[in-house]
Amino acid sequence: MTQAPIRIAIAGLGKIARDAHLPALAASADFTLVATASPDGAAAADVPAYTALGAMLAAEPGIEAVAVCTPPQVRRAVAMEAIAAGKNVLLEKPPAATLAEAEALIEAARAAGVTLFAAWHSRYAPAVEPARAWLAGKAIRRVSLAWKEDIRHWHPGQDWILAPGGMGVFDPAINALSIATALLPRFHVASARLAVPEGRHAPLAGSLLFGGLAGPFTAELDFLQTGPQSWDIAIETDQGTITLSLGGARLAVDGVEQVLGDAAEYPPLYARFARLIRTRASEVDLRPLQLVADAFMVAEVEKTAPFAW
């Protein structure tokens, strides 16, 4: 029997909502977008737009789910309001600004009996599941991660990323950690060096060393990369080396490119959200956020030249 589409709204109609969420919802048979709420009054075509979540929920009682795409600093408050109204909630990454905020959301969703989904979109990149299957039964010898992109290109003028709670270079790098935690045995932050520009609160670059695996695991992060961008994870095993590149869009085994499916991450992510709602389940993995929090806890911090857009 065909199930009726789930009526969903978006809270926070910024760049990621427009670039990824709106196209995925437009193509989805599981959802129908019925409204948006954004404090700047931004609107999506053909659905009512509100400037406050409360006003939207009051005016649109048929909403069943809310995708929270706000900056992380306000994500907890927005999600709590949606949960209190009995709505199922999808959280863009990271699920909250802090681990305690995320735990509070988990408890609130459990008490309200609604679905809460921490949407680590990079785990839905086409290379991730084939990589997980290939790694099964192999011993990890070395891991190297390079996540280097241009903040001015991907996040133009978005000062919240460099403000407290914005995470700086970890805003993109947490995607890498979401992939690594899906593929590797449990690991932890052993040491970190972070470069924070004068007058800003979050790092623009970093070097990390992880422990817990049989061999070394290093990460190099850069938010000022110009020219070619790097979103690569190389995993050396006792039976060869696997490389995920372009954020998991491409996969090579011992240098041989593998044939993968559609590179779009958000359609399967929304399909997963629909299954969770219909089975009354939640899925909130906090390991990537925990690694970022730990990196801030142990890091040596270097102050660098001021950053301007």
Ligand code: NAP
Second form
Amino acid sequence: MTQAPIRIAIAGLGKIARDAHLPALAASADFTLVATASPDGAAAADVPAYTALGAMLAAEPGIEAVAVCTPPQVRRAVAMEAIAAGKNVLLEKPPAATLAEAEALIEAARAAGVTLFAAWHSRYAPAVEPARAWLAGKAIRRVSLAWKEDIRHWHPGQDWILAPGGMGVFDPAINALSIATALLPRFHVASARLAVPEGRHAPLAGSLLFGGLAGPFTAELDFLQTGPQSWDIAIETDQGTITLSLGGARLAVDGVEQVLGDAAEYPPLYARFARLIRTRASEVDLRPLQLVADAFMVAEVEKTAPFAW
Ligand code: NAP
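Same protein, different state: after the form predicted alone, show the form predicted together with this ligand.
So here's everything in the complex, that chain up top.
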């Protein structure tokens, strides 16, 4: 028997909501988009648009789920309001600006009996599951991660990224950590160097060393990369090396490109959210956020030249 689609609303109608959430919802049999809420009242598709979540929830009592696609600094407040209204909540990455905020959301969702889903979209990239299967039973020798993209190209004008709580270069790099935590045994931040531009609050670059694995694990992060962009993780084992590139859209085993499924991350992500709602379960893995928090705690911080768009 087919189930009725879940009535969902989007809070925060910005770049990722338009680029990924709207198309995934439009193609989903599990969900039907019924409204949006964003400060400028911008409309998407042909559903009612509100300027505030509270007004939307009051006017549209049939909403069953809310996808919170705001910047992280306001995620807790928006998600709390949705949970308090008894809605199931999808949190874009990162699930909150701090670990304690995320823990508070977990507690509130549990008390309200609603689903809370921390949606690590990169884990739905097509290379991730085949990589996990390939790594089973192999000994990790060395891991190197390079996440280098041009903030001016991918995030034009998004000042929140370099504001307190915006996480800077960790806004993209937390995606790498979401993949790494899904693939590797437990690891921790051993040391970090972060470069924060004068007049801003979050790093534009970083070098990290992780401990806890049998061999070295290094990460190079850069938000000012021009030319070719890198979203690569190479994992060397006792039985060969795999490389996930383009954020997990591609996979090579010992240099041989593998054939993968559909590159779209959000359709399977929404299928997962639907399954969680229908089984009344939650899924909130805080490990990627914990690693970012730890990097900030142990980092040597260097001030660099001011950044302008
Ligand atoms: P964005 O383009 O700045 O969009 C954020 C949207 O949220 C804006 O429309 C903003 O409105 C709205 N907003 C702010 N405060 C709000 C509130 N209290 N209630 C409702 N809406 C509110 O940012 P984005 O790139 O889409 O990123 C949003 C989140 O998705 C971030 O956590 C990011 O890490 C994640 N993400 C981004 C990408 C990407 O490629 N961009 C990919 C995956 C995940 P105003 O502009 O009027 O403030």
